[in-house]
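Presented as structure tokens, the chain that follows is alone, the form predicted alone.
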Amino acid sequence: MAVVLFLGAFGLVMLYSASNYTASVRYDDAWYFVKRQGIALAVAIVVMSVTSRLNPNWIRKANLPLLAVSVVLMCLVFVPSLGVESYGAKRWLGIGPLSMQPSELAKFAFVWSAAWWIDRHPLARWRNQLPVVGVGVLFCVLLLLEPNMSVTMIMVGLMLCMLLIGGAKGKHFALYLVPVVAAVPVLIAMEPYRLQRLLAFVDPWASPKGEGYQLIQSYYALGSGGFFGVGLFNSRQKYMFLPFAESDFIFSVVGEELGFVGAALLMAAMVYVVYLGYRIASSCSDRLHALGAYGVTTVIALQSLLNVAVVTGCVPPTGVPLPFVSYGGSSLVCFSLAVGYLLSVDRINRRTLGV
């Protein structure tokens, strides 16, 4: 919990760095994104509290609930009425002044029900990888009817390794490999920006003002940052010249102002979360817990990794937070929701184990 809590007071002083100039220009408020995402990490820090405190039992009999609800909403964004449209993408469900992204309820909604599917019925057999199989599925035909590229990535790695870990063979496993090898070019053919993006990944400076900008523009803060960085606040990128600065991109304006220290110490806590989650689950004894706090952490590390890939131009351009510390209520408070549920089934293994 500490931890976290670092970082989410971090992803505040680094958003009002990064957002502040931006915030001023198009809402007159500099403080605009900090005041929002100031009222989120209040909202995690309750549930997270409230949920470390619960029997992690509670996800026996909410896991089918709670994932027919993130498929309802999840088709609520595409009702005109209810969805919120944004750079021709519908993720968001808007209500009133609220907004959220049900796709960060979705992923781990999914992990809880396949973790409990798993417990019941072993994967050894093959049928009994289809259910785990067909929600995934479901759930990256919504997304990409959003479209969320980025975090249909992340549902399929994660459909794989809750697949892994739940002792699904390797034969099977291969089997499933090939669609989605082969479902790649298929996927880049169907939308033509995803082809001028991976071409703007291949080389950015072909288009040094369109597809390729933002990763340009990411080099540039990092590259400026050095070892040291350029200073707390003195970021020269975040004048609205990388796009997303407080959100997706967040990590360019930290490389930048703290430099390669700053950013590196943000990588390491980042992997002691994901090292502490992956004890947790380790210890456990009880098998669905044990799935559940695997299937929790793979989250965490999945789009933690990619986040970082993206803005240091590893992988294609895509939008993905980096959790706990970019702009966005929605990935704080179900990531706390989610670290929460880890720290309920660590007190379990320390009563059990009678420490």
The other form holds:
Amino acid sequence: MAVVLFLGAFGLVMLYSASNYTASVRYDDAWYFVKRQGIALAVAIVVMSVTSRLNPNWIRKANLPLLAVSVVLMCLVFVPSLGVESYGAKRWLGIGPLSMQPSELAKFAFVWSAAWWIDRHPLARWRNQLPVVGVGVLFCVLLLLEPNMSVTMIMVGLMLCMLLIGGAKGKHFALYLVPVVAAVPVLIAMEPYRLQRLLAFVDPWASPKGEGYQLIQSYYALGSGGFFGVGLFNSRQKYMFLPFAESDFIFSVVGEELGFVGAALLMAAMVYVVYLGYRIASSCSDRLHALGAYGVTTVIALQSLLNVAVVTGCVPPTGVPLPFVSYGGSSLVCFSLAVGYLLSVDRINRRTLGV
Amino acid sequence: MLKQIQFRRRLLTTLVAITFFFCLVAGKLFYVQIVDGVSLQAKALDQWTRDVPLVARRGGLYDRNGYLLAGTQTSYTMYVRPVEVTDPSSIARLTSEVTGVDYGTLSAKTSRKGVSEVTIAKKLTHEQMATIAASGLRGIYFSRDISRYYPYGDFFSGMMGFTDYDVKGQTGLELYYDDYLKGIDGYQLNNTDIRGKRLDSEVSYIPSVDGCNVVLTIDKSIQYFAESAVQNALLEYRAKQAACIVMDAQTGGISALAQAPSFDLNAVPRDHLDALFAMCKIGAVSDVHEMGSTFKILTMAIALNEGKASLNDTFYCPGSREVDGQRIKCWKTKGHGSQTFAEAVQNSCNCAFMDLALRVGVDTMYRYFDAFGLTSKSGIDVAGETSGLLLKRENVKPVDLARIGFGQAIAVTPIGLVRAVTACINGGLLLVPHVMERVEDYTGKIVKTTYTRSTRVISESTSATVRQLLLGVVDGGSGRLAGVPGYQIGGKTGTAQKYKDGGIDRGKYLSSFIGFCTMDDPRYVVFLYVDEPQGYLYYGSQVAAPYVGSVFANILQYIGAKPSVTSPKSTFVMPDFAGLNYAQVLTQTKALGLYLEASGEGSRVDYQFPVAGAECEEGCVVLVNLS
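Other form of same protein, the form predicted together with its partner chain, not the form predicted alone:
Everything in the complex follows now, all chains and molecules, and the chain you saw is the first one.
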């Protein structure tokens, strides 16, 4: 709990640093992003506090409705009057001044419902795996239609992890790997820009003004940071050089201002959160919640990993926010819901042990 | 229970895998931040800043005594932005007070509306700008203009050269020494966002380094004497070109190099590029000419130095020599008769110099041409120099050698001739002509000097003999008009026919005179030539010598040389020679102590200069034409 709150508060500080210039230029208000994120953080804390006090068994009943709501919302994205298109993708739902990304919710809905299913139908049998895979593929298709490559990748990862923890056998994995690998050329053929991204990742300097721009700017930020960084609030890359400095590339600003030491500590904190989540999962005697805690933690783990991997140029650039830190209300609220759930499971564990 | 174990094992697997991937990313992070950090930061710095160049002040060109010949000035242009102006009449009143421009005119400009900027005044000095700026009136802006200016305007023009609109050297010395003059531009680095908008008031400067000053060997006064001589000669003879080189006989430094026609450096005529190009070309270093009689100085020096001739030798001139079965005429077709060496030099007798060249022989002559530097460039620091044009050694027949003896069949540059003749009269040392004396940086520290080297070509005693012989030319020969009363000046005239397409270009001459002052202290060598003079007069003795005389007179007065001999010259009235034959005219002129030059193939005088009745100085040159 303390680590997550720390990450949220740290995120707010970094968000101010990363966004104040852009915000004052675009919205004439240096605190624009911080105000909105502050409200989201307040909501997130409330959500987290409430869910942590609930009996985690609510997911027993809620998982299927949540799954249904997710699917509906993800479909609504494509309704012209409701979906908000941005940077060529329909990922947001706009309701008045608020906007949200249904895919944020979808990840958790998927792991909970998968946990619920696996709890009752162990996956050692091939037949039992089909609903998990089916729902996962459905989400992937919807996400690809948006298109949202990053969440699709996370979803694929989640699917595989849930299969793994559910007891699927090695030969099953071999079977699933075939379509995943086969999907790569198909996806590239569908949208040629993906190949450009892939090439830009291999050599960003080939197109410094085009596809390689984001990665190069991220490199500039990180490279300028060195060991100890240029100091909090002193980033130069945030002056509109670095795109999405407040969200997807906030880790670059951390690296620039706080250096390798700061960035590595932040990564260590993430790994610590993941460790705590898995410890909760492992010490849970209730199989459903063990699986649920595992799934939720894996969401946090995979998304954090993907974000830092993109920012450091380990994988091709794709837009994914850093949990708890990046700007984005729906992401923050959903993750706090997940953490709240983890805390409630932890509470149950302690009670069981105490008895 | 088995399931529980499998669950924990697989959970642990996931944790380890995720931690492993995080470690990989951390490794990449380390690589980007630490290993590649410095080079990335350097690239990033490039995009964070916009640099405004701070133009270095271009160095000046100075004469040897420190007079500025080319400098850089800063002026200011004042303009207003009408939308910001609150008090147009005050601006107009103040500007009127400062600049003296009529208030009404300025008021009309300051109250203009509907344009973004109005220029109010140009070429303001720093003080004027500061006064106006101090008023604090709103809407006034200044821009800084840097321009090159030349205090003497049409002076040393082609040699000096000029700069382009960015004040970069374009021609002449401005180009030749551009690397020293230009300095190093500095930069003002502004931190900007991606659109180039400045972020803060903090500005870092990389200061500019002012250019070096180049001090020339040119003496402003001597250059002025040479300038006026060539300008007047050009006008008087409506010639194609006139040029004058004054060289320091002891150092090789060029004291003056004037060329006409020329142009005003402060108003370069860029509209007529062909003409401008021609005026920028320094003929003194880039053109080769058959020099004619001035070249005889070299022939006599070589013959004397080789012991092939002595002052006791006599030469007989029947008016022509036959070499290899070819008749080569002396300029005086009637012949000079029997002459001493000194008389042959005074008469500039071609036959005598043919004899000398043939006596020395082609191998020795060519060896000396190499030693005098005629076969290579002199090394002067002026762009576009060429070397002399000589017949191939193996192709030189005796008839060619005979012609070379009196300055034909060999073409050299004026600077090459000056250099060689200087070696003949300064004691025998060949010097490297140069224009740059030294280069000083802005603190006054000398960063470059001309390395003067000299090589001996002829002996000191030969040189003394040559001086003596040349003294006779000015004292009692064809060079009289170059003389300055009371001073011992030596020299030699030259009148060369010009060639075109392998044949004689009729009526086109290069009239020249080369001389030195003075006998005891040979300090300056002056060479003046008039290319294609128009009219009856074309002899070097009459066209070039008088102007060299004026240059010598001015120089001697300028350096404060004491006259060594006092011989007040009397004047007389020129008699009329019309209708007389050559012998009669010669008798009369000898009686009057005049030097006679005759042209034409006829028997009777039909034209004379100076004309009859003119008041002339004793010892002047008279030209008669026989028809």
